[in-house]
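In the block that follows, a single chain appears as structure tokens, in the form predicted alone.
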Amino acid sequence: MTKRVFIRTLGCQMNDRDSEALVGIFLDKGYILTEDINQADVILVNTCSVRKHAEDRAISFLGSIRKVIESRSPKNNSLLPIVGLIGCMARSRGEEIFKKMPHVNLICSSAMLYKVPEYAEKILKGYKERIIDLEDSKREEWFYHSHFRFDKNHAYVVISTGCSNYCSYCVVPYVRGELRLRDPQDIIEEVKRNISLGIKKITLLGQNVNDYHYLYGDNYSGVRIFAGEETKNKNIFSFIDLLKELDKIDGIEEIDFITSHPKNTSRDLFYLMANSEKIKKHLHLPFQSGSDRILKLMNRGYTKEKYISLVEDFKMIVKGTLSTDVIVGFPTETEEDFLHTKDILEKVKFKYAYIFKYSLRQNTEAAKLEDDVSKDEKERRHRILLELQKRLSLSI
């Protein structure tokens, strides 16, 4: 009898790609992807922990699955589906969920997603114990090898997982681990697989793509395989090197990437973007706050002046569009701090902006600060920026 897998993805593009790759492995094992949760043998919830709202949605959805369990015959356990919590929340709240939700019988961290089909098969074959795997390690490359794609016209390609920047408000290093880079040759081969499927538009994914500096061993230099210009350290293959190589591949029509961090976004990147016919003339460049004091508390590594200067360079060299992320209500944020943030939105005129109210994330440095901006004040500042950005977007 053919088994069916259902997956609900919450969160960012990285989660979308993780779910896609995971579904591909299940399909290669003979499963059918279903949109009917009541017919599923395996139910997976791929979660995000970046904001409290995302976790709340995941917990609510996991709770609703109880009705699916109750609708199955209690007399025949083989009819009961596997319910898996996977992704970021596995690391942040997996053990808590295991205790509170006994119908969840599989929990697996982002780093170990490639093991989910193996664990599911084990349970389906009669293994009675619930399985929890919160290990943090480098992901196996074959995880990305499936030809399955949700979108037949566009593909996400992961170039790195995790992050080592430790912005004080961000939980990513704790739930996805330290920065780990994929081998550039593996990335290039995945892009070529997409082209073979007729997909000509790709988006490269990384928590900060500019952190991509792949270091080869002493006896191996990237310049011997790749045709790009030699760097000062010939054993380092940078994000710019990667873009140059992808730009040469026949069949690609558009290359995009997210996300760039202002602290190590360079004019060299802008010149490459300007001179390439394939690289999209758009940059997602989160500034988070316009206040230097708050930026320091956030551990962002740049000032308002540096950010504005970077934007001016981009507009002059690339002549493209910009988008950003903003947080309002960070601990100790005053009205003056907020007005500096508002000032950046007004000056830069982003094509679009993702504007969030600060929410405390456990284990982060910011969690040690008093969350002293009231809910009402966060909502007021949030509303002001949303209305401002709406007007600005319409004017672009």
The other form holds:
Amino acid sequence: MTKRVFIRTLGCQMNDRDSEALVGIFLDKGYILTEDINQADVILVNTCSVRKHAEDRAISFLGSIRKVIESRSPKNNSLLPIVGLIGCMARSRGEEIFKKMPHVNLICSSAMLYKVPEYAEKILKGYKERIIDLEDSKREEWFYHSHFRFDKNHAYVVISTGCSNYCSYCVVPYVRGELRLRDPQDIIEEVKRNISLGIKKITLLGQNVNDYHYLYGDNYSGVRIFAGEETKNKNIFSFIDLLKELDKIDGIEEIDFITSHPKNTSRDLFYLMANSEKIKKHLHLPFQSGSDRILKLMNRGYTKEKYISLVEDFKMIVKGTLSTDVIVGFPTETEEDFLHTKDILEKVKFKYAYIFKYSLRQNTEAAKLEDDVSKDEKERRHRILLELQKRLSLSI
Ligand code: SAH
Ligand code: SF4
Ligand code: F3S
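Next block: the form predicted in complex with S-adenosyl-L-homocysteine, after the form predicted alone:
Okay, now the whole complex, with that chain kicking things off.
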């Protein structure tokens, strides 16, 4: 009988794309995608660890799956489903959940997602009872090869996985691993595959797209791409080179990308954005805090003044819109620090701002600092910024 796979995705666009690629592999193996969890042979929860709230949601969903299983097995005698906790939480909470939730029989890290269909088959066939794989290594390129797309008009294309920036509050480098780059040729081919499917809009995904610097090295055996005369070092293919190559592809109507880290977002990128008809004139540029002291504690690598000056150049050169991420209540954040954050929101006037309350993440550098801004105070600062941003968004 045809088997059915159900997937619930929590977290960011990276996870949306990972779930899509994974579903594609299941479909290629003959599975059907179902939205009815009661019918599923394989139930997957693709998780996020970035804040406690995201982890709590996944744990409560995994708990609710136990009821689905209990209502199923004795009555209709059907096989028990695979219940998989996959993605970012595998490495932060996987071992604990494996011990505490016996009905979760598959745990797989974000790097090893391409193995999930193989692991599911092993369990379904009875070769193994439970599998946990928390490895962090480079993904196999074929993970991205399925033609399946949730959206027929727009595609996410991963350019890198992981992150090596180690912002002090952030769990991503620990759960997604070190920064790893896809080969430029593989990215370009994936974009072309999307275009041949009729997709016209592409969003490139990387935790910090500016970190994309592909080193060809002397023994590189693939197709070397050189993005034009301006490229100074012929052995390096940068994010700007990648954009220039994609800009040349017929059939693309819109290219955008997330996320850009202010510490290495360059004016060269702005000139390219200004001169391209295809690159969307919008930049997601998270500033996190307006206080130089807090920015230093966050290990962000820029100051309030540098951020404002970058934004002024963006507005002058690209004449586009901006969005951002902000954290309130980072350890030791005072009212004065907070007012600097508020000041950036007022000065820059973002189209959107995603405002978060600091959430302590185990193993991060910031976890060594006392989480000393009270819950009430975090909520007050969060509310003030949300209300301010609501007014500002309306004026743009
Ligand atoms: N790589 C991207 C996105 C990282 S996660 C970037 O660097 O911008 C998305 C957002 O979640 C971050 O920008 C930050 O604002 C927020 N975030 C990350 N860790 C957090 C934490 N421990 N507490 C609260 N918000 C956090
Ligand atoms: Fe986290 Fe910083 Fe990397 Fe973004 S750039 S994923 S905030 S460590
Ligand atoms: Fe994304 Fe959450 Fe992982 S923000 S990278 S799904 S920790």
